[in-house]
Each structure stands twice: as C-alpha cells, then as structure tokens.
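The chain that follows stands alone, in the form predicted together with its partner chain, written as structure tokens.
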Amino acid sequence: MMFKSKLKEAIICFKAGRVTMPFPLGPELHPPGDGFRGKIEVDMEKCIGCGGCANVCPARLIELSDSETTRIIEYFLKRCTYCGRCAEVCPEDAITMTREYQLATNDNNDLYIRNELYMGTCGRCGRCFKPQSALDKMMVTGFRQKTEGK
C-alpha cells in the first residue's frame, strides 16, 4: 500500500521534471500577461495637477502640495499596490501602467517620483490654482519661442 502510494507519488514527480525558472538573471521565460498592471510612469508633460489620482488612490501614495505658482506632486510607490486607478481616472492619460515588476531595491528614492508643475498663482488669495484654459496659461507663462536653427 505504501509502496504503491510513494511510487504514485515519484510518479507525479518525474512526470513534472524541473519546473523552476531561472530569476532573476536568466532568460525571462514567463513574461506578464497582456494587461499587467506593474510600476507607474508619469508623463508629466500631460499633467495637469488636478489631483485626481491623489483623491482615488486607496493607499494614498500621491501627495500634493501647493507653494505660490507650482504644485508638487509626490509619488511614494513603495506603498502601491499596482490597482492602476490613478491611470484609469487620470483625464489626460498621464499616467500610464509599465510592465516592469522586479522592484526590489535597496534605496527608497528608486521608489519616488516627484514632480513639479507651474500652475498660476489667484490674484485674490494668494494660492496656486489652474487657470481656466490652456489659453490663460499662455498669457502668464508665455508661448514657446521657435528654437534657433530649427
């Protein structure tokens, strides 16, 4: 009965062979599937700062911050849990989910992501705010000058 049992067993054994892959150096034999939701990356030229991102983040990684005229955004993501909500409400798309997942680190700035963003600053309160229209922002920031030679 036993002998019986422990030969099923080397059966099972045998039939599998070696199923273990090399990681992390080796080949990467099972890449992600299609949709893996894996580190952030912001393109902060799309962004706008309206902070939706930081408002439905569940681990509330996202923290902004206001001084006069720039708005800084800070992205702690050791703490994400890679739910991709920030890409999936984020107006402009700025936020888009990678496919890179070997995260592990040593050092907790590989992790952070910090941004600042030129808003405008409210004639009445003081505080950095949007302007109503990308037109508004022109008329404080400026157009962009041609580059020479191009």
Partner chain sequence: MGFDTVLMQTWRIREPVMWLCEQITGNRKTYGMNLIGGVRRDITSEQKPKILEVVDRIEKEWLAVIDAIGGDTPLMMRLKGVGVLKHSDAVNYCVTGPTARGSGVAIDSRVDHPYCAYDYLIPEKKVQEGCDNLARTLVRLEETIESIRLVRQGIKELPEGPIMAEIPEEIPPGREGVRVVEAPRGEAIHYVLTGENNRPYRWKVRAPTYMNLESVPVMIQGMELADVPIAIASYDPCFSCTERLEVVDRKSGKIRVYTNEELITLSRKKSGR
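In place of the form predicted together with its partner chain, output the structure of the form predicted on its own.
Left out here are the partners and the other molecules; the chain alone remains.
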C-alpha cells in the first residue's frame, strides 16, 4: 500500500517537469523590482561623515571612530538587515540600496567597507567637520606655520 502511494507520488513529480531555475549559472528570469533593497553601496566622495547612518542603524553595522583629524566609518555588511534607514537619513545621498542580493561569500572582506575622512576640527567646539576646500583635503594639519617675527 505504502509503496503504491510513493510510486504514484513519484509519477506526479516526474510529470510536472522541471520547476526550479538553474541558479546561479542560468539567466536571471525575475530581476528584483523597483524598491528592492539589496546590498548597500557607499559613495566615499559624497560622504560628509555626519554619522546619521550609524545613529539610525538598528543592526549597529556602522561604526564610527574619531582620531584627531580623521573620522573612520566602518560598515560590517554581514550584519545588515536591509532596512534602508541609513540611505533614508543620509543628507548627501552617499548611501544607496542596490539590487544586488547574491551576497554569499567565503571572504569576510567582501562584506566590509572602510571609509576614512579627513576632518577639520572647529576651533570653538572641537567637533569635526568635513573641510570645504581642496587644499584642506590634503590631510595635512598645521599647513601654515607661524614664522617668528611676524
């Protein structure tokens, strides 16, 4: 009795034909639609280092650390939940959600982004800010030195 039902089930399965897609070597038949939130992408040139993305990230994958003149922003993408909050709050649109969803990897460095920003410090409050001129971006502190007698 049991053998007969299993044989019947196998015949039904063979009649259905192929129901799976050849992944990952086959063509992508159904690309993600509009509004899909895949891997985040960070445009280092647009980032001003405000840290808004780190403040709203529920998974805490964005970590900030400051040295005297440099702000280091690290993105540990293996913790990302693809909520997209970081992209929503970025005032410069430096973070975008791509349609990339095939993120399986054996190397943790594939899911890690490090951004170092040279930041000037405010003479009054000491907070860091992104320098406005190209000369300030030369990452040289104390560019002008006082000469004695002047």
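The term rigid core refers to the maximal set of C-alpha atoms that superpose within 1.5 Å between the two forms. Numbering follows the first chain given and starts at 1. From a predicted model like this one, the values you see are computed outputs, not experimental measurements.
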Worksheet item: Quick one: core overlaid, is Gly17 moving 2 Å or more at the Cα between the two forms?
Response: yes
